[in-house]
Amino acid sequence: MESDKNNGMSRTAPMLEAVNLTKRYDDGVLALDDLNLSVFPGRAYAMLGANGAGKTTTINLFLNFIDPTEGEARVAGVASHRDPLLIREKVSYVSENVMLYMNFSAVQNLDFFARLSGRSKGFRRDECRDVLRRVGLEDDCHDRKLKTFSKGMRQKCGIAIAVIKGAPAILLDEPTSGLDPKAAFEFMNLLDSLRAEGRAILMSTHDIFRAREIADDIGIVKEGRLVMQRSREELEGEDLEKIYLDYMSGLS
């Protein structure tokens, strides 16, 4: 495996790190494979990969949605299976198929899960619709029950969920999914914001230009392993397509 080698990553500690993380399910398949990465406050790290190469399942491990067979995933220093709680401050998810409350508004959403990550009080509705028009929600929007919304404006609903948390971690899966090119690109200008905020940002995509557009470093997983990590410095000048693409027909 390629290493970031002396790339200028910030000398602080990482938000987000994945140690010899490995998981082998119950029916003996290794979906992920002695995974080592770290993602730093104000830096976007990309994981890029076929289906079923164990981008998903390490953003699940850093949830805690489900155990590491071996290895741990530590969000803030804290192995995330040993301190759930810290998972629930530190971190927000935003997944490829959104699951939120569809017979609430855009408002309600936001005040629900606020609540639900711990702020008893939630947003006043000014809070809520600033942190809506950030991520391209229309005012108009704001009020409508999202079982009239697209899948691409519930996916701009759930990234302002993520957004008005405050969390210091970003977990993102597919995030552009559904998402039509001018509100992908919004969404784009969207992260380099929150990276701006010193926010930590671990994303899986398919995406390999949107991939390069927003990542400080990027890694190819292959069949549970990292094949390749580069920072953005590294990459200067070459054709990550064709990098992916040899990684992914074995000739690298």
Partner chain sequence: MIGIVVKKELFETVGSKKFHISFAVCSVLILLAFYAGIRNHQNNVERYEASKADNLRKLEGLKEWHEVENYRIFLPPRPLESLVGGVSNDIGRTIVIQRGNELEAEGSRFGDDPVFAVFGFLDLEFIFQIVLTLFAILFAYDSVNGEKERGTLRLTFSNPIPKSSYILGKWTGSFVAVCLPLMIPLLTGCLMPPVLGVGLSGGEWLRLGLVILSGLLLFGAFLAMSIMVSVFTKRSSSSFLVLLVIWIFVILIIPRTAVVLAARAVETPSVDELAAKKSSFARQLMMEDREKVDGYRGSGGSDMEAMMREFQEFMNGIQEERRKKTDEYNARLNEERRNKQIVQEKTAFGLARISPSATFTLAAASLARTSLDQKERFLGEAGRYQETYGRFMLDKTGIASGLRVIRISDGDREEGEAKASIDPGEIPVFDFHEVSTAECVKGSIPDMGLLLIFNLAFFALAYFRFLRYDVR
The other form holds:
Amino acid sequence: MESDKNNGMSRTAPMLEAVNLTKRYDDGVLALDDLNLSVFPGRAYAMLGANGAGKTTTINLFLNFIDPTEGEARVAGVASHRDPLLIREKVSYVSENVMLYMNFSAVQNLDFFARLSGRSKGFRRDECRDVLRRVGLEDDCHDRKLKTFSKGMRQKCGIAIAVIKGAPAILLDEPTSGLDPKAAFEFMNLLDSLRAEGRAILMSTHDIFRAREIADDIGIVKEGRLVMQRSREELEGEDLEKIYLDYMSGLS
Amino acid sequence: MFGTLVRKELKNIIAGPKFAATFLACSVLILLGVCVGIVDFKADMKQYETAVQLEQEQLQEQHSWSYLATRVFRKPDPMQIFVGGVSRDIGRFSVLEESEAIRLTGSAYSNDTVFAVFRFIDLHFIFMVVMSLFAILFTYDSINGERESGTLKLVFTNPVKRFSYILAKFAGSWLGLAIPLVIPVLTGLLLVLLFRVPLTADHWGRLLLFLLVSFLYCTFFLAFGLMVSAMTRRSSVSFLVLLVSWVAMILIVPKAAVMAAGKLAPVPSVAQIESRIDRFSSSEWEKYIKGMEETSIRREREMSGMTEEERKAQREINEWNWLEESEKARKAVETEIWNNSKRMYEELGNLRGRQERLAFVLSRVSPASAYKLASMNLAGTDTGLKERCEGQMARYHDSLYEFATKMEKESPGGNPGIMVTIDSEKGLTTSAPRDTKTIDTSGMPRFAEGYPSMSQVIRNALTDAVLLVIYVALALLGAVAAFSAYDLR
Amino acid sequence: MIGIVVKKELFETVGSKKFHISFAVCSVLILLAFYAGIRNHQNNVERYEASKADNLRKLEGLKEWHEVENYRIFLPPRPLESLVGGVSNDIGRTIVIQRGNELEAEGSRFGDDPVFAVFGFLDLEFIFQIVLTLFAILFAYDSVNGEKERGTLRLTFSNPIPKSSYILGKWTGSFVAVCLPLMIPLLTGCLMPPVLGVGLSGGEWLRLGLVILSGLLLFGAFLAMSIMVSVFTKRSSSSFLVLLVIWIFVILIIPRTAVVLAARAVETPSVDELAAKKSSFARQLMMEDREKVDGYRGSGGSDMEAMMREFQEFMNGIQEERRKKTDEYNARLNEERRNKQIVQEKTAFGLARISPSATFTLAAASLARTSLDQKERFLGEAGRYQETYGRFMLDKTGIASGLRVIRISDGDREEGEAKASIDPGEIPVFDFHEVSTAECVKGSIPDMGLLLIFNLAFFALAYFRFLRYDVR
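Same protein, different state: after the form predicted alone, show the form predicted in complex with its partner chain.
Complete assembly follows, chain above in first position.
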């Protein structure tokens, strides 16, 4: 299996690709400096880094919430700022705190976002329930208002929205922060199954342990620059936490 | 401890955008309100003075005291700058005629209807509507907002008494609101001085009381906001609740109360009263004319045996007496009609008073209408103004006509009528007396409007002021009670 | 795509607690306004009929037509004016008709009953203007920045949705979400008049419908404004504060201040000045006429009736001439004042119209016929009636103006002659012709158009700002 994917990686084009990606904000802050990374279908990429290192900026650039100063954030080969609507069909997004419409039930939220993603034709409501079940939300909470949900349940809802959209790429912004270990574990399993379906996953995280567990590639971002990038194989037997802390304190 | 809490509250408020917005809005509005009030008062005063002078000039052109008709005007009170009340709704003048009841007509709104479309803006209005809203804005999230942001828990990890905490909240927000209020109010008073608005010491006293009541009113909304905030978990909920209560208290309850009172205690319309008076007066006049006819027939009969010469002599002898007699009868009728209409209006006044009292009692459920009633009473622009004014005018009416009767006896003026005589010999002849001497109005009593006295004003406003105090106390108590049981999580 | 946003907006609004509370409040108030308005109208009709009947009754038993005095005409109450008060409570509703006298409307409801003036009436106009606008703000103050704060905006725009469709959907959705439910109490309210026994004519239904339409336009304007402010500000708490301040100014301050200041800037002669001028002119003429009468010498003869007739004709001639002169003079003065007033009104209202709420008031008042024009209309109609009345009285009495004649005759002639009473029913009926519905509607079109422009302008600002909105 693993080798299959690695082979595939060399054959297919990257789904998410940052090319010399640079972002300088209006106030002069250099948030991202010449970042290059690629995520291939069926692989997960974890960005590690301190708060304010530029992880969220990268995700914003892929979603074209902001325009890059230089370089491109490509989704399926298309620069995101060239055709934002097209690339938004191809990516799903899960934020750190999944915030949905609190007065809607899980099904209503899912329904709305599914339709918003362009799936209004041939879409059935039952599909929502299937997806909710798949992400681990039992039937009894499908019709409960979201304001009664715990944080873990909300994150599951968020991933359900990403699932139902069926986009080939998924962007996750610190999805497991604030989750209890069991919820985080389930969440990671879910991601794993999505990767197995062949989706490209780019996530930013602080959680070195989880990153190591799930990611095929790991990059460390510091002050807007990618200071380290290694594949799972390259990290085999190394202490990732130590590497991370070394980079952070500037030893490496 | 208390001081620390108050200082923190005050600092927190002053640093926030609410404070800046309130300060700005208050300054603009209060100054605008005072300016508009002054401009308007000056215009009213000018109109009043012109009108009085013109009326005086017209009086001096009259020829006889016996058909004296004039108009008497209500003097604008400078307090209307601050509390307009009903001053523009009730009439500005009344026609004075010997047998006519006093009735204020020609209200500012009916004459210059353009102002009636959006009504006026005065200091009282700004306090009642705008400041109360700002007061709510100051405290709607003072408890539950701190809970939401998590600071409440943190505060109570320290040895702080709940009681002193909520009182400090109250004191701090009160000071925070007082600053943006006091500064523009003082500036406004300076404007009043600058524009030389004729305020007496009494006026200043009443103005001060009005401002006190206004502060009390704002205090109520602060305390009320605090109470609701301590009763709810989320600030969005408390704001919604407060906004709905605000709309109800300020806009709905008073109107609904008046409408309910109109339904519960109906009052005949002025038109109905007028027509009753008219009916009475025409029947009286009919009686009078019949009486006159009978008298003349009786006289003819008395003279039936006489020769033409004797008749003529008799007439000449009695002419003056007869005239006086008929004049007396006429006066009697006029007095009777006058008394009747006075009675009718008194009755109407009583009915109205009943309705009004009911309306006000019902409306006092809302502190806003208690405030409105208190401030109108303090300013003397309450609904009693019409009655007071009409009463004063009625007294003036009496003294004027007493004087006129006296003057008439002393110096009967010219007769404006035309005498038409049909004589079988000379045919029809007319004579209009050439006596065009005008009356001397120098000694005539002048209408001097008395403002209600300070003690009177205070007595009138006391109920509502006390009621406001009670409302404030209740809201504060409610806040303290709710907070002492507040779930700090 | 817009449809999805509209639908979501609809469900989100209708499902919120905010909506439940405000819907309940609005429904109660709207129904109350309709009920109170109709009851008020019925009351007014009762009083109107009573006054009218009394007016005729007091003429009963009179023997001579020249004894008729203080004949009054009344402005009939109309159902719509109880729903949209306008100035209907401020203008005088009674006019005393005498031949040749200066007409003056007196007896305004607020003047007669100041207790009502203290708090005003609760009418439909008030509900639209104060309550609904407040709710519009409440519903839309956080429509954009609130979603950003909650994080849903990010999630939404991670989907392929154009910003233009989103903002358009937002506006449509929130408008429909509040307006549709509001139609329930409004339509129920509209059912009330026929149920409570007040029939509305077709024209009145149309005008009521248009009043409601302009109310909804006002609501839309505030909704668009709220969305606009919510696009322009970062935080929902600050957008609410800004909107509340704007609301206070637009609803309460601008109209009042604009009118007071603009109207004071245009000087109009006061009514007292006019009255004084008129009466001194009349007196002057009277004195001149006295001279003429004094110089009257009849052609003599012995026929009393003929002499009387001759004299009366002479008097009629003089009076007719005097009436013409005073009429002309008064008309000129009135017109001068009226012209200045028109300038005053134009200035004042023109300035006030920068506030959508003032525009709504003017549109609604003109639709309900409770605008300033109603006063002029009443006076105009009364003037026309006065002519009819004058001709009728001249016909009946032969005297051109209301002289009170006390005849002192030799007595032995008239005795025992039982004269028949006059029939007050013969007096021509005052029929108040109102402005036609078409004209009413035409008069309100500019204001309704302006409301529409407010809607579009606020929305356009929101729209273009949102296209460059930072959705992060």
